[in-house]
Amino acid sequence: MPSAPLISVIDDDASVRLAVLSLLRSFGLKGLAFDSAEAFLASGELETTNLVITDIHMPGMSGIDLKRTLDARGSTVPVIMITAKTEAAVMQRARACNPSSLLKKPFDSEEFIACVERALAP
């Protein structure tokens, strides 16, 4: 039987880490939570990570920066972006980073899924 996906989950906000491991979870799926990109980077998991979840605003380097980063190292684990900002400005940014999916918080736990389903989807 085949593992689970590794699902990385990069938030510098504690809670919502918690709350989207825990919804991972609760469908079978493994994550790992990292409360910055530059922690991400550094910890190797990248090789082993089949999906990135990431905040766009974070500390050090945005989500945006990190989808940019992966993109030139030649990686193509499927990104989610989740934010709180709505800004048409920062918005655009992300779209034009090309993620899997770009979600607002709060957002709803089944579409959540769907995306995260679809984002690990051959």
Given for the second form:
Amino acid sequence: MPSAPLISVIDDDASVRLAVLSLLRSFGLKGLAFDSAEAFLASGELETTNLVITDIHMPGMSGIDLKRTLDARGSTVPVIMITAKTEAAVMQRARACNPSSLLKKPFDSEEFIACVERALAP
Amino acid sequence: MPEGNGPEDVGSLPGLLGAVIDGSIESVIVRDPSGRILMWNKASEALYGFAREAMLGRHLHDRLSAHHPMTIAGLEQHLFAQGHWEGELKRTTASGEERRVEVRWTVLRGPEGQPTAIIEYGRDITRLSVIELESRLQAHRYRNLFQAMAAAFWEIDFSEVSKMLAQLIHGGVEDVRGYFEAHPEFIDATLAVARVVDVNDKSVALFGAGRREDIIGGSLVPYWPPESRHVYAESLLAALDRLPHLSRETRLTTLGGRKIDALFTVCWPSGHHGRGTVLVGIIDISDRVAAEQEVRASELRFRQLFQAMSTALFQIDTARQRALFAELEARGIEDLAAYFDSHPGFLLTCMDAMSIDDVNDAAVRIMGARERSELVGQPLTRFWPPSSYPVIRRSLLSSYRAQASFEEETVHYRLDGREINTLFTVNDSPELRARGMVLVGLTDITEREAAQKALRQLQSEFAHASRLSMLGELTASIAHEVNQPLAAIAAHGAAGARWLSRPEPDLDELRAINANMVSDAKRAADIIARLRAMASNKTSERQRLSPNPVIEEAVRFLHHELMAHEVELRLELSDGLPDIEADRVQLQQIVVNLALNAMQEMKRARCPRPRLKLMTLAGDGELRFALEDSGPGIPPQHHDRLFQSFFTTKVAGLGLGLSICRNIIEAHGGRIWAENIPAGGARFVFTLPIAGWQGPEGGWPHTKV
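Form predicted together with its partner chain, following the form predicted alone:
Following is the full complex, with the preceding chain placed first.
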């Protein structure tokens, strides 16, 4: 890898945010944490981000809204969605916007890393 | 009476009849309707001194210079209207002497009803002794009475009937009653030969439609319909048995064909058994019979209702007890309570004087009887345990003051001697009182108390069910809440494992991960504990709480719903609030319930920008919590019922949420109410008292005790 890829982690739940960063770090990956989609978009990190890992349910802009916004802006950055919601309708709406992966909380760490590596693969 | 002779015969006076009339000691004069004399007998010649030849064809009243306090023309008018008149006249004889004459006039009519002649019987009463005069006066009074009575009186010539009966007996008939039953035509024949001699005005009005002569001289046939002839037969039997009189209710017919219910009384004047004339009295009781039928019908309705009621009902005969009271009243005793006190045995005397007249099925059941007969006729004493005597004493005092109802809880004996708790209700209305009875209703309170207990149980279960249903709505939210720390723990765990597998583990990183895992696990455990507390139906657990964190925690439960309904929540929690003493789970339930209700109402009203505002603030000795929404507000017609059980505007709602909220708040010593915000939306407010604080610094700054 020419340089360590930058991963943006967006979740309004502080413990989950912290845990995901910790897990990425244990695999030698660098993450940046945001507590909302709006904060991420406003940060200007979109240009440098290689992967977005976002929660779906957040106050204000949801993970799905964020993916649509990125699509609308012509961004090709891969998006991994994680959700604590289990309703089929929500999962369907999430899948419909074509994320790189969709994971349910609590997720399996091995599976999570596999998804991350697949998304980062050239 | 002229025996059926037509007026056309009178003028010529054929042989035998002429001799009979001439032989009469009474003056008999027949005149035509204009007053001209058609017949003049010997007694008339003797009385007035005029020969027959001198009188025939002359005007009667002019010839005899008749006088009466009323004008003669007035008497004649009355005569033609009534068909009959009798009274005293002053007349002048051939020698110029004035005589007082008692006359009876009867109009004879032709086939079309036109008057054809007037027959007069006359008696000189000028020379009657004082005693005779007095007896005439008595007789006159009797006549007046006879005429004035409301009853119809008939004088009947029964001689032909007597002959028929005598022939029957002589013919060897022994079972006269049987003969009458077998030969109704015999009864018909006796009716046909009985002659009406006289009737009073009431009879004329009742049977003859105002025409006396239609009745007099006729038979009894028109008045006795076939269905009533057995009563007539019975009167004949009574005559044969020499009974002085007989009274029966029967049905008679008027000349106009109308049926009337009548009280028929026949009496045979003494010494005239089976012979001569009889006197019959008839009283029209049609109205009374109709009234009695109505009474019977309403009595029947009462009986049916009495039996059908599910309440145990007792009809008590109070006639003897009322007599006891009447006796006291007659003695001027007003203070019955004092009388009871000074006469300890009187209460039992009263109770013994009351007995059961009737009971319904429910009463049979409540008293543990097998059938009514075990209760009917029993005195009340055996159903009242001595411990309940004060109750029956109060009910008697109430009755003595003529109060119409009495109700009290007491204890009664069943037939088997077991005691039951009862609600004892007395209906002592004037109508019942007039019939010497009261109605007593007994309700088994043992059953009622069991029912109330079951109801309380049911309510508690409803409350539990409601909590569970609320929980159901929250399950998704809770799952979300629990999954967050679980996800964090799992991720930390995996990260920790990675770090540990390195040749030189980063201990700082591992320490941080470990601390986070502990904190996340604790958070998950807290959520589970809250969940368990909510689901269990345990009683309230009060503890000292700081209000704002409790509210913030409750809001966490709402997170998911707020997101799903896109509701904007604003918290306005005042700083430095004093503690409250409350059940934390219940308090959170209330906040959650109020917020869920508000969200659902806003969604239902398709509120464009749903907003919720939660506020806490300290007031006078209490904390105030308010939840405002931007919904349609509370419709005025729902306002009063909002907190009632089972009131709901939701299709599938139980209507217990707000009622449970109120129960909880009130159990905490607070109040809850709802109001509309003038600018729009609804506001639910509840208060909780500030926890009493015994510390050295004294009360809270916000508290005014």
